[in-house]
Each structure stands twice: as C-alpha cells, then as structure tokens.
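Presented as structure tokens, the chain that follows is alone, the form predicted alone.
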Amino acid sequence: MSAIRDFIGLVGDGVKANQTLWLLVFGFALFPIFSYFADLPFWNDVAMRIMLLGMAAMGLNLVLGYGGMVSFGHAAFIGIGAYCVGISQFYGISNGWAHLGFSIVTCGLAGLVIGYLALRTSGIYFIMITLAFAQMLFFLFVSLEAYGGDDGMSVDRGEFGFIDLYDPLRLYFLIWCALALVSLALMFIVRSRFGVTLRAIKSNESRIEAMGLSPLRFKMVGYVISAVICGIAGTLFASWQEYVSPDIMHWTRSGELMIIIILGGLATLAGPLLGAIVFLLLEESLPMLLGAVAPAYAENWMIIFGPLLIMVVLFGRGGLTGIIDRLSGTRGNADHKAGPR
C-alpha cells in the first residue's frame, strides 16, 4: 500500500510540476466535444496531426532539449515507424499491435546502431552524421520499387481488435492515448536520476566522467528512447494518413521538428506539444489569411511565419512555454528543478 501511495504521490507531483502539459493533453481529450457542437469535424483531423507531430517532437526533445544532442535525422525514425505498417501489410500482416511492436523493435535497433556511431562524435560532426543516416534511409526507400519507391504506398488502418480505426473518433482517442502515455513516460524519465544525469551531461560532460559515470551510455539510452517514441508516432501517422512515402523521412521534416521544439520551448515537456499546436494552426490559417489579402502569396505563408519565429527566439526566452511561465508568475520550468526520485 505504501508503494502505491508513493507512486500516486509521484504522479501528483509530476502533474503539478507540468500543469501546462496536462492541460494541453486533457484539452485534446475534450476537443471532439467542441468540434461536434461547432460542426467542424475537419478540425479533428488537424488535432490528430498536431498530437502526432507533437509526440514526435517530444521524442526529439529528449535528446535535443535535455541531452543537448542536435539530431538532424529523427524524421528517419518516423519514416521507419510508418513503413513498418506499409511493409507489414504488404506481407499480409494487418494487426495494429504487431505494427507497433515491429516499429518499437526496428526503431530501437536503428537508434542503437545510429547512436553508437554518431554519439562518439559531437558538435557539427554529430549533426552531419545524423543527417547523413537520415538521407541514406530516405534514398534507400526511394529505391525500393517493391514498396512504391518515390511514389509511396497506400496502407489500410491497422486492426486493433474491437477498435475500428475507420471510426474517426476511435482513431482520435487511440492517438490521444498514445500521446498521454508518452507524456507520462517522459515525465517519469525527466524527473528520474537518468533524466537528471542526462541534463548534467548537457551542462558539463567532463564532470560526469570525473564522477565515474559513462556519458556515452546515458546518451545512447536517451537516443534509443527518443527513436522509439518517434517510431510510435510514425506508426500511428501511417494509419491516420493511410499512405506512406519516403518524403516523411526527408531531412526537412527533422528541421520542422526542431522548429516546433524551439518555438514551444527547449527542455520542457509542454514545449513540443505547444509548439506543434501553434506551428500547425499557423500553417492552416496563414494561407487562408494571405489568400484573402494577397492571393498571389497564399502559398508563401512562411514569409510571415519566419519573422514570427525569429521574434519568439529573440524576445521570448524559453519559447512559448517560457512566455507562459513569466505571464503566470512561475519562476522557471519545474522540469529543470525536478530532482532525482
């Protein structure tokens, strides 16, 4: 009983320390009610895309924000997760749980191999190696004509037993459950001794070595966890979109994830999800606004988004999460102050 009470207390402390994150997560749970009464079912699709992109960004944030590892290749893991669905179905495996299992194992192994080679370097060399691996995988799948090559391949939504994913609400809440579980897992990871050590490595790696710990081992574990989270997001993305192509793992997708994290706030649990919300809402609304004002520039919405991002980086220290903390009177993010458990 005491162990259960300790666990409940730990969860309660984590929720209090990350109120913005859980407000967003539970806001997504209630969003279909709003879209139903407002007769805007299209926005449920937007919300699903936000949750999937936010989940992938949360995975990258573990190594980028907390570990200080600038990976330009994490979109590759999203693509691997998506192709686990497509290739499995190509060979007659339609079970969604099997797709998730294949994705976790494949992305974990890919993260282990890439991390083992890339994490022995640092700085610009690490960036270039992760980018090189991502592009190698991109061109590999372009060359696989059996699986659609550059044209990609259509897929059916995975079969999750009684969960019929062709029911939009059931698909929505499957994605929501995955987001909630990933958020909960990352909350524990960040507040654990492992998370504290990972942040310490980012601050002063040589001091961690002097303490007798292996920074490479901690970074490897963080990189693999990050790859698996991105793979789960990719698996669900394939079922949501019913289509996979090499474009999903292009390096520009990794750049989008980094923009989302920087916009929302590095090394915060709520930052990637908040950044995904703002990024995709701007992506949906700016073309319409520009189309109404200057139709010739409707497709060039990044002309406005770029300066907005620069303003947030220059004047909004800590991204959108930092702005919210200052407006609410919170002194810094609780994620940074969380001690080992």
Partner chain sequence: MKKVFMIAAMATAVAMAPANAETVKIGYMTTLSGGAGIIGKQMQNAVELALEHKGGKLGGMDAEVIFVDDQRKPDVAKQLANRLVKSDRVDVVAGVIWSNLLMAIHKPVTRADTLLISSNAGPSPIAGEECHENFFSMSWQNDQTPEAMGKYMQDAGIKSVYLMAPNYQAGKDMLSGFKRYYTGEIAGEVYTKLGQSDFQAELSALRAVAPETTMVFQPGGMGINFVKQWKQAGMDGVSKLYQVFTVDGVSLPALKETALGILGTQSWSPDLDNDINKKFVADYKAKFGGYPSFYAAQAYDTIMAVDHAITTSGSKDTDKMRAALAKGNIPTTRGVLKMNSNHFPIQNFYLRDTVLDADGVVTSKVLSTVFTDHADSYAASCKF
Second form
Amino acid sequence: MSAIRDFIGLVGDGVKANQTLWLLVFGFALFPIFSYFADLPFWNDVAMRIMLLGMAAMGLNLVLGYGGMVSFGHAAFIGIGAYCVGISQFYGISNGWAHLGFSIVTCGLAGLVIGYLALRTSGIYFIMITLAFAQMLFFLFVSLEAYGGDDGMSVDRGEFGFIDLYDPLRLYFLIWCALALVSLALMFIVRSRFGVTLRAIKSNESRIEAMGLSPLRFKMVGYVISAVICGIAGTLFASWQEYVSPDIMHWTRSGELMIIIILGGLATLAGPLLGAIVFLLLEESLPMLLGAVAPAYAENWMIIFGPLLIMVVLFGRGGLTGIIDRLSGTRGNADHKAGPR
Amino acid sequence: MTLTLILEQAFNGLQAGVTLFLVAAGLTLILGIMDVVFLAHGAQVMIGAYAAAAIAAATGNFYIGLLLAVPVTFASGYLLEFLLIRHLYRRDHMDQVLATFGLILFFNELIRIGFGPAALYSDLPPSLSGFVEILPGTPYPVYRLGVILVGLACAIAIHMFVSRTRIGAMVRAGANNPEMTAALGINIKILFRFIFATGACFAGVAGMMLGPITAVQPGMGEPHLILSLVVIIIGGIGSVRGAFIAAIIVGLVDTLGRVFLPAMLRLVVDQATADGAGPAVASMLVYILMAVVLIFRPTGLFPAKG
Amino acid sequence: MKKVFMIAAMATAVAMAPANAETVKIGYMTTLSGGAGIIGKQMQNAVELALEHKGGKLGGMDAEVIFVDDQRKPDVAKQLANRLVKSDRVDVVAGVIWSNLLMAIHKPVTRADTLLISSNAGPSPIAGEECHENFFSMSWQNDQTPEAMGKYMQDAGIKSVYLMAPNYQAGKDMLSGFKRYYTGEIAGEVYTKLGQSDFQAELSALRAVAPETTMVFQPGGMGINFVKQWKQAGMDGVSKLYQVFTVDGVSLPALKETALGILGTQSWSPDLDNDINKKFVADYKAKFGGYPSFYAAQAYDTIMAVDHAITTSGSKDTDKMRAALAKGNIPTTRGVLKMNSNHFPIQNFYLRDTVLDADGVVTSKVLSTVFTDHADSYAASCKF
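Having seen the form predicted alone, the form predicted together with its partner chain:
After this comes the whole thing, all chains and molecules, with the earlier chain placed first.
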C-alpha cells in the first residue's frame, strides 16, 4: 500500500513542479466541450495536430533540451512511425495496437543504430550527422515506388479493438491519452536519477565520466526514448492524416520541431507543448490577421513570422515558459534548469 | 563509358565543387571563428543572383550586373552582421538556429514581395555562350569554364589571404582559439564583421555565377546551404583548406555518382532494381559520405581547432 | 494562451456568418505562399476572372469562394480541407496543384459528402482503385499528357528516344505513360534528383549517347534550369528536345526566347479556337498582364464546371451536382468536355510549339491534334 502512496506522492510532486504542463494537458481534455458549444468542430482537428506535434517535440526535447544533443533529424522517426501504419496496412495488418508496437520497436532500433553512430560526434557535427541520416531516410522513402514514393499512400485509421476511430472524438481522445501518458512518462524520466544524470552530462560531461559513469550509455538511452516518442506521435499522425508521405520527414519538419521547442522553452516539460500551440496558431492566424490589414499581402505572412522568431530569440530568453515564470513570479516550471547561456 | 566522358564529368564535378566552395568558404569561418550556426547563408546566394540579374536587366549589360553585385552582397553581409548577427555571438546554438531560420523566411519573403514570386529572367550574353574544346571532340561551355577559373582564383585568393597576411593570421588564431585571440587585444568585433561580410560576398559571387545557368527564384539558396554545410562538416569546421578539398570531393562524388552509379549497379543487379535503386542511392550519396567521414573522423578531415 | 485561442476562435466565428441558402460556397485550395506561389496566384486570378465573367453568380446563385493556402504541405492541406468542410461548410472543395496534397485531402472531403474538383492534380490511385464518386477532375490523369507525347513521337516515326525525369512518383508515372504509346528504342532512361538545379553532368552523358531525340519531364524551376542549360550546352546540335510540363506559362517568362521551338503536348493552349478560351485568354492578358498558364485555364474551367452543374441541375445539392457533372457536356476553355466513368475528362491532346506572338511575346501554339477524345487508362479499375 505504501508503494502506491509513494507513487501518488511522486505524481503530486511532479504535477506541482510542472503546473503549466498539466494545465495544458487538462485544457486539451476539456477543449472538445468548448469547441462543441462554440460550434467550432474544425478546431478539434487543429488541437489534434497541435497535440501530435507537441508530443513529438516533447520527445525531441529530452535529447535536445535535457541532454544537450541537438538532433536535426528527429522528423525521420515521426516518418518511420507513420510508415509503420502505411506499410502494415499495405500488407493487410489493420490493427492499430500492432501498428503502435511495430512503431515502438522500429523506432527504438532505428534510434539505437543512428544514435550509436551519431553520438561519436558532438556539437555542430552532431547536428549535421543526424540531418544526414534523416535525409538518407527521406530519399529512401521518396524512391520506394511500392509505397507510393513521394505521392505517399492513403491509409485508414488504425483499428484499436473496441475503439472505432471513425466515431467522433475517439481519435481525439486516443491522441490525448498518448499525450498524457507521454507527459507522465517524461515527467518521471526527467525527475529520475537517469534524468538528473542526463542533465549533468549536458553541463559537464567529463565530471560524469570521472564519477565512473558512461555518458555515452545515458545519451544512447535518452536518444532511443526520444526516438520512440516521436515514432508514437508519427503513428498517430498517420491515423489523423489518413495519409503518409515522405513530406512528414522532410528536414524542414525537424527544423519546425526545434523551433517549437526553443519557442516554448528548452528543457522544460511544458515548453514543447506550449511552443506547438503558439507556433501552429500563429501559422493559422497570421495570414488571416495580415489579410485583414493588407489583403494584397496575406500570402506573404512569413515576412512577419520570420522576424517574430528572431524577436523571441533576442528578447524572450528561456522561451515562453521562461516568460510565464518571470511574469507569474512562481516556479510553475521548476524543472526548467538550463536556459540559454 | 569512355575515358573522355569520365574526364568531362570530372570537369563538371570540379565546376560544381568550386561553386560549392565559394558558398562554404564564408560559412566555415562563420561557424568556426564566430561559432554561429548561420542557416541564412543560402539567402546570400539568392541576393547575389538577384542583384546580378536585376542590375543586368536594368542596365542591359550583363557585366555591369556581375560587377555591381559584388559590393551589394558585401554590403548586405555587413549590414546583417551589424543589425542582428553580432547579438547572437554569445548565444546558444539553438538560439542561432531559430534566429537564422527566421532570417531565411524573412529574406525569401522580401524577395518575393520585391521581385514577385516568379523566377527572374537571366541568361548569358552572346560573348559568353560559346564553347571551347577541352578534349578532342568534347566541346565545353565557355561560361562553365569561366566559373571554374573564377572559383579557383577565389580559392587561391582566400588561401593566400588566410596564410600570408596579418589579418589572415588573426583569422587562423580566431578559428583555433577565439577567447585567446580576443585576450591578445585584437579587435574581434571589427574582425568578425569583416569576415562575415566577406563570407557573404563569396556566397553572393557563387549566386551571381549560378544566376545565368539556373532559375533565379526565391529560396534558390537553400539546396546550396544544405550541401555547403555537408562540405564544411566533411572538411572540418573553420578550415578553409578542408572546405576546399571537401567541396571538390563532394562535387565529384555527387556528379560522378549521379551519372555512373545507375550504370554500375546494372552490372551487379538486374536492370529494374538498378534503375530503381541507382537514382535513390545517388541522391543519398553525399549524406552517406558525410556520415561515413564523421563515423571515422568525428571532427571532419581537417579540424581547425586542436 | 487560452486568451490567444479564444481570440483566434472568435475571429473564425465572425468570418463564417450563416450561409444564405441561395449562396454556393466553394473552398479553393492552392499554394499561395512559398516557392510555388506563382502557380497559385495564377489560379486565383483565373478563378476571380471566372466569377467576374459570370457576374458573381454560378448557375444563378450567389457565389462565394474562400481561398486557402496549403503551403504545399500535406498536413496543412488536410487541416484546411477539414476546416472548409466542417467549419465553412462549403458545397465544393476545389483547386489542389500537387498529387500528394490531393491524396491527403481526398478521403476527408469525399467522405463528408462534399464534391472535390481537382484543377490540376490527377494521381493514378484516385483515377483507379481509390476513386470516389464525389471526386471530379477538371485537368487530366497524370499519364495522359506524356501518353500524347509518346503517341506523337511514335507516329512521327522517331526511332530512338532518351528519357529524363526527376526521381519521384510523378516522374516515374510520366515516363511509364510515355512508354505506353511509344514502342521504339529507348536510348536511355535517366532519373535526376528531385529539385536538382544543375543538369550539366546529365547533359554530358547525353551527349556521349547522342540519341536521335530526347523527351524530358522537369516541372517548375527544374524546367527553367534544364532548358537554359540544354541551350547553353549546345545540345540542339546533338539531339532534338521534346518535353511535357517543362515549358509552360509559368516558366516561359523566365525562359523567354530560350524556349523557342521546343515541342510539347498539352490538353490546352492559349490559342485554342473556341469562344470561351478566346475570352478567357484576352481578358486574362488585359487584367493581369501576360499569358495565363494551363494551371490558370484549368482553374477557370473548374468554376465553369460548378456553374454548369448548378445550371443544369438547378441545385447545389451534392447528389444533383454530381449527376450533372458525371454526364459531361461541360463547356470549358478546352471546348465541351466529356466525362469518363471515373470522373476524369475525356479530351483532346495537342502538340504545341513555342513561338513568338504578334507582339513578340513568347507563347505556345497548337501544331496538331495528337489525341481526339483521349480517355485515361485507369477508369476500368475504378468502381464506385
């Protein structure tokens, strides 16, 4: 019994230290009620896309924010996860749990191989070698004619037993559950001995080595976990989009994930989710806003978006979670340790 | 597959390589000395191409376009460093990625608003559209030969400058140990601005030379950015010599791989598989090359820091 | 952040005031931002011109077109399609330049019992096994244009051809379509990198083979690069160049005289001799300056199709419009179009030359009709 009480205590502590994250997750659970009464069913779709990209960014943040490994190729894992659905269905396997299983195993293995090779390097070299692997996979899928090449393949939503994803909101809450579980898992990982060591490696690798631990092993584990999380996001992304194509693993998507994280706040649990919300809503609303001011230039919204990103870097240190913490004066994102130097 | 064809393809690879080097030369110094992950270097290529094409169209003279595009790109690099980049020196790599990615969006959109979304018209003047016989029976476009010569001249100039002059010595020192160089009382600020603008200028030269042979359109610099990053990584960050050798290697591997790999695969596997796999592997070739180099030499072939 | 969300949500709520029963709503999806923005702009111009020609009414009903920018990203397209269907509650979703985007929005739109009319993309799965009764094409199936090229070159008695296309799905479709009608010798088949900007190495290899003819598919910016480099390398003396989707209204302003004399096939041309086309081309040139591209013509035809559907059926009801469109007889810039059983048009394909018009502007001109009433080859495998 005391184990359970300990567990609840742990969860409580974690939630207290990451209020923003859990507020957001809670908000996503209630969002369909709002969209129902406001008669905005389409916004559920936007919310799903935000949750999926947010989830992938949370996975990437484990290596990028906490581990200090700047991976520029995590879109590849989203792509592998998505193709696990497409290719499975191509061979007649329509069970969604099976897709998830394949995705976890495949992404885990891919993460292991890529991580093993890439982690020999560091700094900018690491950025580029991860990009190289992602590009290789991108071109591989572009040329796989059997699976549609770059035209991609239509997929059906996975069959999750008694949950029929074609019923309204089933897919929404499946994605939400995944988001909540990933949030919970990452919260434990970050607060565990492993997470603390990972962060210690980021700030001083040789000290960890001197303590007799192998930094490489910790980094590898982190890399594989983050690959798997991106894979899960990719699998659900395929069901959401009902379509997979290599576009999902284009290098600009890896860049997008990085931007989402920096925007939200590096090495915070809430940051990636908050970043995804703001990033995708800006993408959604900037053309509209610009169109209202200068209709002729509505499609040139990136001329505002670009400088906006620069502003975030120059004036918004620590990203959005940093700003929230400063404004509220609390430490609602206490796991925020290492901001930009 | 005759010897002359292989030689001709080697020429093509060389031409691709020197163009790549012009883009990579500035970037490797920006990465190596200033430690800035500058993703908007492709925009400098685009600015060079647009400046040359627009000036040529306005004046009706191709050469005036080429001549004036050089100071334009230098000035744009100088301004950019002054307005934004100097604020990024002490920042995280991640911050630099985000800010310079924002710059890419901004520049592409600016060009799109200024010059319209369509590709700009640009072509060679008649005086440059002739051929030279580089090998018996193999005519080669004069202009492309010119590109090779200009590229090599720039490479020699950069090499002489870095290895023979006082500023060059500072640059080398900066690449090796930036903190120490600053501590020696060298005006790092001016040095950085100068290097940045020069690097932008070389990328601009690459852009203006590419203008007449490729489509001058918004976003034309991005493919060059990715490839030049590959070059820098293979060569070793901060090493101009490394960038040159790597650029030639990448140019040759990419060109020869594209042309000969499908044919070579056909010797090993059946035609259908070869036709499918050949182009796919050829697209991946430079990335495979980079990954292999990094696996065995995690800091590139000629690391500058040490 | 909740606040931001609320404001954004309210903005859409205001934008979608309840629709008048007598208003037909069209959601028009195209690529307006980014590198392909020029194509989207031309399509948008053509749609607006079509509405102007119809006095703002389609089939007598007030018409409202909502333009959305897909950014050439499948996930953005899918989300926008859902917004058009669920939130704006449009009667027709139309547009779509790219095959992969059409694949991404095909299911959500057709399932919602909304008509989906493509102004350009026509991938083979949607023409064949994955076809849907709510989908109509106002362009062509991807294979058809190269089929016409193959037919022409076969009939012209050309002995050998060297093929070149980018290494992606459309490139492979194009070459297989070509080979369906051309049975002569293939001197070489080269797949280039997608987005490649320098073709000098491929041209050197081609020179070594010195084939009688060369047929390329290099759309967009790649086409500009290819044609420039082809001329600069003096390849005209080595081989005769034929193309599909490489020299078109979008790339011509960047190529100008460089493209003169290059032959290609297409189902539309600015000089097609019918009243609708004459009016379209003349007014487009007067209003926007410069020739429209085939993308623009097909966008114009898309609006013509909606007009036709409502006029003949007297309703904007999906079932009735579908029945009207399936019957064909649609007046367009390509004449009166017939419809195949898979809802792709049965139409003529022409051989076009690149020439100077009376004002010295580079444009294309019909030389001959290659196919009369050409149907695509996937209709048989389409069962609604």
